[in-house]
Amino acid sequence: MIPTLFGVTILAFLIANLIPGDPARLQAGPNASREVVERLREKLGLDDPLLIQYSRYLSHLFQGDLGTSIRTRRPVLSDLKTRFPATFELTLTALLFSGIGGIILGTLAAVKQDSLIDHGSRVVALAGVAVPSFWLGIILQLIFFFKLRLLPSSGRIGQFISSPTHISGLYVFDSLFAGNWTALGSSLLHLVMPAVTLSLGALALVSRTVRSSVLDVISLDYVQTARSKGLRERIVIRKHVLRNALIPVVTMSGMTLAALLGGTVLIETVFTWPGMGLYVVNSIFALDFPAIMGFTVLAALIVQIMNLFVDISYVFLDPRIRYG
């Protein structure tokens, strides 16, 4: 893990410096004079060489610094706080609904192999996979918002309603704890759209999978002597089929959460979700290089955990997975 990190830091350091551009200019503005900029560039440190600057950057690293971003002039550390919980609420949102979805889906589609059901969720499956996430996001907020006025259009909560007391960030956690109805009934109603939208492409990777998984499964001779035992076919299903073949779901979820804090960076920006994505979006047209750096670190971080976990579920799912 800590290797993989450490590759990592050193690209995202790399391809951030090639970008041709300077942040202090930027930062100062178009406007502004040539000993202003001197000056800036001075203070930021840019005028050093790469392998100092990229040092400096591993030893604060180390002490859990992540640097001070360029646009913001506020600890990249702090700033990325203050972003994560929207992210992680979409996210999680994004990750429940395409799972959930996914695996009903799926198993309805293999359990109704080649019926109209199989057939309707290859096609929600291919536009999940081939429909431009920021087209959907538009078109849904055209009917959704603008003709029907049934959810909002962007953000997390309404323009005239106080978020709620911060306690993770987490807006619908933390209103439903605050007993914040107002708030609660809000954030959820903001929380649809994004969410999926998101969640539509895992959907369908997910739901391929549950279905040729579950295929696979149910000819199998242990399904057949349950069914011979005279268990009713949802028991089947759910008690032998569904925990065998969701080992290749399990597997897919690091991948899956890979995929969704990716998707975040359009998706926020569509609906100016204010989480880490739109973040980073607006600190790469600043060229702010230790924002970008701190956004992919922990990004990665994440990715890392999440991998971990689901290394570790495999021994809860599948008994014959021990690890020494």
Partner chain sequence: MCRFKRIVFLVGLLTVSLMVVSGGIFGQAPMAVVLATAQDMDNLDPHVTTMNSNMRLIYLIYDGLCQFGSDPSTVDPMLATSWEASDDGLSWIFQLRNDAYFEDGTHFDSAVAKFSFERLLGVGGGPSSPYQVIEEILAPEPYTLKFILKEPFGPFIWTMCSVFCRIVPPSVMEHEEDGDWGQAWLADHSLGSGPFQLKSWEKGQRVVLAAKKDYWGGAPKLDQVIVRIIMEPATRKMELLAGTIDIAEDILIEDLDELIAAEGVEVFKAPSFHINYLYFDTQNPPFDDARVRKAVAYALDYDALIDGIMKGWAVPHEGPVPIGMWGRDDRLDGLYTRRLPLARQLLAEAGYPDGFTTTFTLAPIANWAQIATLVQSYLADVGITVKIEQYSWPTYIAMALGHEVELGIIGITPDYPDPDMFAWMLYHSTSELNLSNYQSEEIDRILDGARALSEQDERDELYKEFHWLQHELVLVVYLYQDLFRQPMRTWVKGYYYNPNMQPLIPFQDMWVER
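Pass me the form predicted alone as well; I've looked at the form predicted together with its partner chain already.
Just the single chain follows, nothing else.
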């Protein structure tokens, strides 16, 4: 994990500094004099060599300091903490959609191999991989907001509805915990379109992985033995097939989370979702290097921790697996 995160900081730092433009000029304004811009560059440390800038950044990072945002003038860590619950709620919902939907669709496709269900799941998987998420989000907005008026087009909660009492920052959980049914209904409606849009690509990946894994397991001897004992087919599938077919799926969950975190940047922009993705997009336009780096490092850390939990979970899924 440590070498990976170290490599991420190097790549993100180099890429951020290759973006054309001058953040000092953007912060000072178009009418600022050259002297003002130069003083600001010196204050921000932008006139130092890249190696010195990176060393300074790494030193602060080891102390838990992600720097100060050039755009908001606030600590990047505070900005990300404020916006993290919105991104986590969206990503978690999309992960549930893709996980549950992918397992059900993939299992049905494997059990009903070469049937209409199998061919339909193949079409869904192809669409999930081929359709750009931002395009799908715009199409859903056109259909369900502009045409049918069934779902809101942007935001986390209705304009005239107060946010629920802050407990976790997750509007659905906070509304449910406080018994605020108005806020709960509005939060769920606002969550549907962005979560479905974000989950489609991951659902395609999970469903095809489940189908392949179930087909590998379903023909093994112990499954045939369970059937010969007279067990119902759904019990055979649930207890004997799915559990042993889930390891590749769990392995994919780490990659799925990485894809979802990357997808939030586009989805939050399309749906004006006030999370970390929208924050980093606005930071890119403002050439806010500390904010860009902070988001990248935090996302990489989340993915690494998720992969660690995935590795640990193997022991509980398959007792035959032991780590030295």
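Please read all numbers here as calculations on a predicted model, not as lab measurements. Numbering follows the first chain given and starts at 1. Here, rigid core means the biggest group of C-alpha atoms that superpose within 1.5 Å across both forms.
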Open item on the list: L18: after superposing the rigid core, is there a C-alpha shift of 2 Å or more between the two forms?
Closed with: yes
